[in-house]
Amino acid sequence: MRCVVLLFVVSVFASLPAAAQLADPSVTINDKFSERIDIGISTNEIAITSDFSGADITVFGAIDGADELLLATFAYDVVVALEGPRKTSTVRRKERVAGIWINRHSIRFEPIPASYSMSSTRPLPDIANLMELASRDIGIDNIRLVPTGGVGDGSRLTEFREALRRIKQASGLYQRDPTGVQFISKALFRATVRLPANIPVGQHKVRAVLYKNNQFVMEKVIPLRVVKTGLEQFIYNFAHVYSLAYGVIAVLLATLTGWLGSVIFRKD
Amino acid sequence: MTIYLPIAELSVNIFVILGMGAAVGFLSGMFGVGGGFLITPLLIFYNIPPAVAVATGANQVVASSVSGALAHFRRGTLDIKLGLVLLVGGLAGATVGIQIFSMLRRLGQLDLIISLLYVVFLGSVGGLMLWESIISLRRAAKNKPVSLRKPGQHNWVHRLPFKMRFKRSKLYLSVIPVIMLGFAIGVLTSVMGVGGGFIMVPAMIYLLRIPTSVVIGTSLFQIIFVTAFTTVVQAATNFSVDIVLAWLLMIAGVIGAQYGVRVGQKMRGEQLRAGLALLVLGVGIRLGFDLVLPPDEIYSVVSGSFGF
């Protein structure tokens, strides 16, 4: 679905000769405005090392062609979000059956970002209306949660959606900082987004969205890869590609450790 | 100090993991059990995904049972023939258990079944052992001889066919109950991530009437192979063995076990059995409460591979 939409946008732009350079899928522009947003990060790869315990990444950006007066009256708003790779999620609900709590109902949702860390200049409701934010998947409460397969009578769908958002936030995978984007000089801003310790590895993207007087102006997306490094990466790959050999090695390591233990501490 | 676990895909505090390993190693050295029934629930309490906790627990038990079995082998308290017969059943049981494990994970009931099995087995084994050890403690207080094995006394188990002679254990016993016991333990090993020593030891003593002296060594001997088999199959089918986590637990466990053994040697058999019974019962009751008490969060989310 997403692919189709993307292709459609691209083909529309491609048919307009003047807008040919806008065919870049990482950019979405509202043609009513002349302001442009651009962002940069110091790296396009975050390495998870063995002592990784979360990290802050700082995104710098600028608004091109910003009106000085509007800047002074805080008419521009910026939302910066780091979105993790999309994964399907299953939400299960426990119910009491014969005295014990067991998983009874479950709803599967179409792929959603496995992690979502967002910073903005102001709380989202002050930046744009709900419809607008929802149409662009901006904000934890606005990420589209589309169930797949059976949902029963659907009466619990809202609860399941809320639970998914609540649990994602409780685990630190979804977070927001409504004052995390700050203007450091006229049109320059700095955004801090937090990566939790349990950040999923894979292709993430940094989305920066510019609003002017509650209206969408432009969105810029840059990719960011989160990768395991060195030994962690090696072990993970080995465990998945040569899983049988990995199991045998795990057993040999255990045998060796146990044997060493009994030899080192042998008293007789 | 944190360390990133490559398979569980999260960062943990290295000292918490080492502490867990050492504490469980101490208790397993003291009571002569593998400690899998303690390590797996502890890992789950510490937010390690249950699938990883179970598979990694099995891997850790390999190390502690190798260590223990070698000590028993040197002392001559290991009946290899009996161990091999148990193993036949054990490997078959583990094969079936892995299938059950994968199926439960698909159905989303893995956590429940693991908890239920723990509650049922820890509760009943702990209760029975406590009962028995209280009786023998009281008998010991009256200075009467304590004997678990009453020679000449037979139960239905000893009337079964296909008998085999086990020299080291001084037994002439049908292979059917031995293989069946091995099979049951094999299933539990792969579903619960335990060696099954805490069930195997009492079953061998009370059900098969095998002399207590060879029970622990023989049980450890067969547990090595069943847990090794489970580790390999879990790694190959579920990719859920975290070698970094397992190794940290082993190192701390092997060291902790040495101190446990020393403390254990200063205690009397009945006291040890009573202590183990209380420990087993305690873990069972703790897990039982979790099943019965209303949970803080009745929803749970599984994304991608192991969920969180």
Contents of the next structure:
Amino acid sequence: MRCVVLLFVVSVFASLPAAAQLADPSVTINDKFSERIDIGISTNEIAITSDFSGADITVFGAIDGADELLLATFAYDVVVALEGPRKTSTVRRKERVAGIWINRHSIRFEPIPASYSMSSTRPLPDIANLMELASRDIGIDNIRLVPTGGVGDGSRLTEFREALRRIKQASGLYQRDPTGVQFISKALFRATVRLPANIPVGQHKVRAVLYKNNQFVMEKVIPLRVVKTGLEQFIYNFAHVYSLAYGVIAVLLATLTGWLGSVIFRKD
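Could you present the same protein in the form predicted alone, rather than the form predicted in complex with the partner chain shown above?
No partners, no molecules, just the chain.
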């Protein structure tokens, strides 16, 4: 009886690593396939300085257990995306009333990535069907934009969704490169994703999704932290932690600057 109990305990502990791997929220696996994907970046923290004007980061990865014949026939596809912290967004539409432009309509959306930069081996329609891509929020057009609160009759919802995507792309926060992922040696690949100059600070994540013959195989996520450094970090932290004091100091500095300007450039 003791031997049976001992064998049971050993089997439970032996299964713990596998169970932990399956419970890992950073990994999603399709059990139909044996291939696995892994990615890495040179740093897990990006420091933003005062002269930061945007940059490219390189993500390296490998497909473990890939079939060489399928590799040669380009049966594998990889999508890599850098997603910023999720924040709520409000879109407003101005209309002219009595000769004055005012905000007449607005829709607030549930938190979405504040920034989104995606690269892939091929254009997304060639990688998987729209339903599959939308279920995983892959691609700018497939990020779910869910309104909060009342939206009236809903007739303007599509218009506001398109406006939000258009604003994000125009500001450089949403970008895509349909050929930014390249295989460099058999199962090894390299992806380049763009960090815009106005990238938000906070916890970002790098997502890599593997497809085989248009079918989902695996997704891997690793964190990436974006922080401000030096004087910018001090001002940013002070403004968010001591917002009232920051506002008072800003008003006093503006008043002092205006007074000094009037004194210096005063005409006698």
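Computed from a predicted structure; not experimentally measured. Residue numbers count along the first chain shown, from 1. We call the rigid core the largest set of C-alpha positions that still match within 1.5 Å between the two forms.
Q: Is there a C-alpha shift of 2 Å or more at Y242 between the two forms once the rigid core is superposed?
A: For Y242, whose C-alpha is compared between the two forms after core superposition, the shift is 2 Å or more.
Q: Aligning on the rigid core, do we see the C-alpha of I100 shift 2 angstroms or more between the two forms?
A: Yes, its C-alpha moves 2 Å or more.
Q: To one decimal place, what C-alpha displacement in Å is found for T257 between the two forms with the rigid core superposed?
A: That residue's C-alpha sits 7.3 Å away in the other form.
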